[in-house]
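Just one chain follows, in the form predicted on its own, and it is written as structure tokens.
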Amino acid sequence: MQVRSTLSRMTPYVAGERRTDAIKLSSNENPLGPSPAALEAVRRALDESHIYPDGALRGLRTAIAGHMGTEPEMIIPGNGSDEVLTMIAGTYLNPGERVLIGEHTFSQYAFAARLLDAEIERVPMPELRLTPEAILRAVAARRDPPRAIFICTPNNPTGIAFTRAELRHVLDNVSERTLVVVDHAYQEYATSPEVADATAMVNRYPNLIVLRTFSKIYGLAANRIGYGVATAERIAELERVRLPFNVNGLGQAAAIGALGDDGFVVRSLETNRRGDERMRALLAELGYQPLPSEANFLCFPVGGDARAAAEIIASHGATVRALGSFGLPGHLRVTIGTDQQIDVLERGLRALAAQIPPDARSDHGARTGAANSGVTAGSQQ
């Protein structure tokens, strides 16, 4: 039995590293756990766990909307913004369609793209960050405009975000056949008052599909609820992929729960804002350079192989993300923690920078931010 000829070129999603042994600060979860008002409504929901969920996701549906300010018919939840991005991908994309994508990012909008064996181009990103300019570079160099734009903003791995500027210059100057999705999975923790706010432009935009998800700031990613947000037209065209069920009761609960939680959120965005500080001045002290982040983790070069570095931190307690999968193996991503787990993680980067000199962790640095340029194809995970 053969697969897909597109498969060939697939790799499975892998995971931020869990041990036993150690804190998790590997995959920028919330460190304070999920919302309590989200707890509570799972524990009445139980009850009924024998009974089909909601398949029509109306109770869901409406309390994002209300959250969010707009209509129930312009929301589209998901087993997480993972099944979003493939009933996207499901709905809009043909075998060769070209897609673009930022070169250091979230794996999964690759993915996507493949499964339904598009063309996917990497957008570069010299010094680690996506500019409207290099997208739009990217749309001008063929004649026909490419199927899909994806945007992570905040960006996974590196934390840094587009302007509301930047985003309408993309959106202004694409095809509106091309279609435009803005991941906001780690939108909630952003500060600068500048950063862009795409759900805020979807009636502008109708070619726009924004992310958002429950996995972050609500604490909930063991629930596996996200969502899209888009014109209603955009959202029927995507009910059309749409699994029955597709999002468990218990699941829905929870984030209706979560979404009437702004105690949670306010006391998630002071721990963040606590950590973000606290983590940055170790980091410098120790001599490394973390980048600019709107998100709740921190992204630095090491000056070596980044697996190892994360194997020497591990061993003194914490889990952190080595970033070869995403095309940056000299650099690590960690969860901003609570001051209990920086205390962990302290050991572990204390023992990490008693091994690798500090001329040799700025010299990586400027390296990796000065490695590529032009567009390239490719995968990434």
Given for the second form:
2 protein chains.
Amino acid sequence: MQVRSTLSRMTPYVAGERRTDAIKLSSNENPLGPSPAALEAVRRALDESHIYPDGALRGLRTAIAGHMGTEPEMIIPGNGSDEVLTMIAGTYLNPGERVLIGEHTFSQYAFAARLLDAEIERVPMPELRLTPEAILRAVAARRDPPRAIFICTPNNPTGIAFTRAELRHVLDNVSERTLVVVDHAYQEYATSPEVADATAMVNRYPNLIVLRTFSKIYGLAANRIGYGVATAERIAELERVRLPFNVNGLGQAAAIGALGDDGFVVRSLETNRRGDERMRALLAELGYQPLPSEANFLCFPVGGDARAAAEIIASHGATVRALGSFGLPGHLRVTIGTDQQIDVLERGLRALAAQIPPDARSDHGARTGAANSGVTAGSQQ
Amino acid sequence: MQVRSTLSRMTPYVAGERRTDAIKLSSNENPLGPSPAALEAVRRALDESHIYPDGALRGLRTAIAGHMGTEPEMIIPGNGSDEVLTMIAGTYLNPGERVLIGEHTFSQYAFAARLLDAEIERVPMPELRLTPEAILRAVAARRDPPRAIFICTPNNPTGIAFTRAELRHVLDNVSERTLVVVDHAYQEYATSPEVADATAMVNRYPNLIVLRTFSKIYGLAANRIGYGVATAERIAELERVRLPFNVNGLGQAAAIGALGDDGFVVRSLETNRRGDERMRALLAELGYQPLPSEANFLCFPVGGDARAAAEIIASHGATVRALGSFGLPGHLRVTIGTDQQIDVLERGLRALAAQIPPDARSDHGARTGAANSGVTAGSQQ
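Instead of the form predicted on its own shown above, give the structure for the form predicted in complex with another copy of the chain, please.
All chains and molecules follow, beginning with the one already shown.
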């Protein structure tokens, strides 16, 4: 059977590994588990599982808007933000249109763009940073403005965030016909005061769409709830391609419940702050140089093949992410866990450091040196 | 912001109405509620809500395949079968390619086709029946074979099912380059021995994809689990466009739990059989002529505007579906409920019959006369 030609360009997703005999630090999930208030809301919704979920998503939109201090008409929930990405592609991308995506970032921007036959142009990240200058250089390299630019901040897998000034610099210098999609999946974890909050900018920039998720800080990755924030005009456009019942009913209930669980968010952030501090100290002691992450994970070069490094750590009881699929075959990405989880990780990291001699790491260390001088460097120490 | 041109052709979905003060017989949900075994499985899965669901869907595929006596490689689960439809479109439909869809059927075939810029050709259903002859006539009307044909059997909203011979007639007479998509959402309810089971035909016809769902007989509409069945080659093609985590974790657990709940299926079928009998007798007494449904709903012309009729019934405590969005502005579709629900419905139907004089119904009755002579007529009496 003849398939669409674009399918040959679509590569299968590489998920964070899970092993029954190991803790999972490979997918940046919340180490505290799900929000208890979310689970309670799910339990209350169980008996209505036979009824189609609210297709208009009124309750969920209203709860999100109330939490953010905006309007329900500026919110579009999705089956995870992955689905919001495909809605964006289905709404705006025509075959052959150019979209800009960072060289080392989350795979689903390219997935969604390819699904609609757009042409992907990778913006170089020579020191693992996506800069406004590199983006604007790519924009200017062709006469027609790109159809869309995808910016992940804090970036997966580096953790490096755009500053407010950097994001404004992009938004103020691209055509209003160019859609700027900012993925804020890890935004809640950012601690530096300069980090860009794109959500606060959607009223000013009608070409901006911001993605948020309940998968990370609220601990609801299994429930699949993400959303887009933009002007009511953009949201109405996206609505045209939304499946009638795209967000499952228990997911809607979970998200609404989680939004009221401020205590869980506070505990999650405190766990992340403590874990970040301990993991940075440990990595420094062992000679690793993590990038200046504003998220719930750390990314660092191991020297040599990261898959072999991940295997050593897994054999000590923790799965972490080797970043070959992100174009970084020498880097690991490790979720910041609880104290008990870091105890397990520590054994693996010490074994790794013992097996891979320090000199083998120096060349990769050099590659990320400049990244360490970035705006957020030191902000989490 | 410029949107894709196809968006102007995409009409918003019209969902079955829900009112807090009325029972819901407007969306063909299971009147017994969700499968208890499914709920138990969900409760057990709750504590892992923070972990991404199994992206490979191994457990769910294996459970479905085991239940059907087929292979996991022949199954592709979706976020409801709605999403499987968009995956089919994303895999096979190129701009301008022709797809055939019945005149009065579920809206999401056209939605998915339009999303990928395909050209929709409606197959006439003059007596509310989609026939192999009408399909093959439409196929032959142009030199190039259509890219796809969508067949809903039992059909939503008429309830009329294809016979085995009818489906084979289509499959044996279309090009192997034409995809035949059979939506079996209501298949479990069919009682006539001649009704086509497309699932049993996928090994013989590599151009056949069958859709099934957990939303109806298993009572899991809120959980969003549907799936496609086809040869392993077709499934591998569809996999290319599947989102990594398209089926939420609790939905996966619910579906696996439901598959072991044979008792619930038996009770659901018995409830449907009894309700079908009672509702047919009631409608006949009142002078209405329902189509020969093989599903968990009955469809009949009311005489005059079905929206007004639905409003009368709703005012007596039951929401039903007026079929204007299906191109049948004079017809209602009513879910077969429990005895208590039919008690409520009965009051509404008696009020309706009293308010709309019998002569106003006769012209619509004529239109469905031939449909009543169909193969499945009488099989449920």
